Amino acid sequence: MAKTIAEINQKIREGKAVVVTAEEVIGLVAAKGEEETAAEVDVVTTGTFGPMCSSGAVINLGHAKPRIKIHSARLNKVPVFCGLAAVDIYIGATECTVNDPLNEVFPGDFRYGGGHVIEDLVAGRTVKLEADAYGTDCYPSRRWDREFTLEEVPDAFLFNPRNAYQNYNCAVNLSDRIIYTYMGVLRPKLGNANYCSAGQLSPLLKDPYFRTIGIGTRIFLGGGIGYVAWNGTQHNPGVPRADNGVPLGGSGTLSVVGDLKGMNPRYLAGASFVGYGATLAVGIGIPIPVLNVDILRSAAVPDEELFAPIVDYSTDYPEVTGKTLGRVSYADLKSGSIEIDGKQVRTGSLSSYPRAVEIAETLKKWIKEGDFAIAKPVNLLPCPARDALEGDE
């Protein structure tokens, strides 16, 4: 019952195309089973919603009259790198306004960062630059102060560098204080537990081998289209694997591209971590074309059947031992609470579930209207289970 890109591609033209949510083909799957499912379904949406730190965005300012060739530069007072040309500069979603006591711990405390910058632009706002430079012969300003909004600028494109881990931590903390972590605020002696995925929703939790997943595969980001750009930094797929193929702990990640002036705040928000700093929560969905049985049936892996590490943040993730306090799935984290050594602990997500819906939603209608197509994949990313299973093949 193989089928190509080219032929799902072919039904979104002509309207045909059958499109479900990964949260709707996990019914299907159970009301018809695997084959009748995979035969009926051309694609499967997926979603995500939540902090994604290792984000940002390149910025051409036009130049300058009389040019400059930035040195430094802030926007909002959130320092910028300036190291790539003239006027090109990018923003960093974890840098925070100068000035900013960073290593310092107060409750309730708002830090505004580059996280929040981008959403400001996106959102039409404007922007202050306060930018300097050594002066040449061919970039003879030394200072520039100006005002703009996101359409006034020549080029602006988010480029983020590790995004859509697969699989995370649920974080908790066995020390007898408050720790103040990126994954929020952790109470002591098992206060709480954080954890952040959309589970069953999650982009590379139903493409565990990145089998459809690959370099130039068009998504949702960010409210607009962007693509895979590469694999995201620290992507390690060889952690290992549960018998449904899911990874047990981090693993893939994704390097992301996309036009900033096609995006929505709704989809891309500033957000500020206390103790932490700022941060950027993006939202990303990934179609994945149903080719065969097998893609199917990762596809439609439920909560239940999706397990994250309980990892102790007060000591095991500073030093990164690799010690877990055991494996919990993603429909117990989403009951609201889980057991961890007898106690009851409550749960709680960085990301948000209605949104990765939201997200999953939109692109199916995309599809369906035809004004999304499926991007074969120019090269697949490193997935050294996916290699041995094709082997055995």
Given for the second form:
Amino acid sequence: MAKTIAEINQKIREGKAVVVTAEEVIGLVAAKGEEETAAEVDVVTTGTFGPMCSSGAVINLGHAKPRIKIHSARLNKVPVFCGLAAVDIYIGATECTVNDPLNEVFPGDFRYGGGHVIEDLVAGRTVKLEADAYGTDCYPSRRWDREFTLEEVPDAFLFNPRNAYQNYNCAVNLSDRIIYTYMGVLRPKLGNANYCSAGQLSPLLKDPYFRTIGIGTRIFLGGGIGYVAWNGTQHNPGVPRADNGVPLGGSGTLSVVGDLKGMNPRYLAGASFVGYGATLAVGIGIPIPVLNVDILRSAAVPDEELFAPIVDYSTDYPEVTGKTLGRVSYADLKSGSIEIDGKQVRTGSLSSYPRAVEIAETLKKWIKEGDFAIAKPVNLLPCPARDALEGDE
Amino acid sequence: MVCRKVVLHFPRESVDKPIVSRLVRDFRMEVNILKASIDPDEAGLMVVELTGEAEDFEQGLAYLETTGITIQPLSQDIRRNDERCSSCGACVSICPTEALSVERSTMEVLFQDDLCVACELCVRACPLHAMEIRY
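For comparison with the form predicted alone, produce the structure of the form predicted in complex with its partner chain.
Whole complex next, starting from this chain.
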């Protein structure tokens, strides 16, 4: 029953494609079996919405009169990277406001940072630029103060070096003091357990061998359209896998890019972690074309069969000991409490499941309405486990 | 029996008055202090759960008003900005009273303000700043 992307796109254009979310496909497989579901379903949509620190935006500010070659600059008092051409800048999600007290009075609030500037831009709010330069014969200006909105700049695109982690840790605190981490506030002595993945809706958990998600894949990014640019930084598909092929800890990642002007602050929001820093919550949805039954089988793995490692963030994480306290399924994490060392521990999530559902549903609607074609990857992402499987065939 | 959580705002002049013991001794009320602070202007704020017979309760509150203290029901104090909340759940595992909880069928985060004791842990823990204080 193997299908091609061209055949699926033909059905999308005709408005005949069968598109379901990664949550819905689980029920379909249970009711009809893998073969029948794989024959019937053309595309499975995934979604995730959570803090993703390795994010930022490239902005071209347009030229000043007289011209300026910016040497250092702030947007709403948040420093930006200026080591590019005259008026090209990059604003990183975790950059803090100048004069932010940081963790001087612990734990700091980090109420505003680069992620918040990006949200302000996408929401259409005015942002204040303060730029300094040393002046050259061709770029004589030494200072540029300007208020602008996203609409007024020539180019702005999100370019995130590492997003959409394939699986993640469940964080706990074994020490006897409260700790403030990028996994949230962790109460002492296993007071709570925080996880950060949409589980059965999470894009890379549903294509564990990167069979369809590759360079050039068209995606939902921040409420607009984006693309997979490359593998993300720290892409590490070599971690141990369960029998169903899904990595048992943080593994693959994506680098993504997309026009900021088409995005929506509902899916791209500035975020703060007390005692840790500022960041950006990013919404990503990726379509998985059901080309064969193997791809369908992976896309239909439920929360019960997806596992996160439990990691102590008071010692093992900061000291890189590599030690884990065991594994827990996303079904258990989502039940509200898990058992660790015989103790019932309440769970909290940093990734919004309802927003992930909304993203998968939105992407489904776009595809069903014929607006969103599936892009065939120009190149697949590195994944030795996939290469080994295909070598066997 | 009446039981209510209220916020008492003490003007600077009343901060040194032994108000809690008067409530206990003269109005037979049970007072559970959930939070107490004095700000740099020396005005005070106390979040308390008051329990007592209806008549005592009424007279106790009337007494408080004579001291210049203003009384505000607690449920107005911590609010959720529903537009801002993404229902991630970063707040639920640190909320001591389970005023913040998850509807498991949809994973939506619920806020029951009648269970809230205004400890404010969620205010700082919320990554999107959706929990707001309105004292």
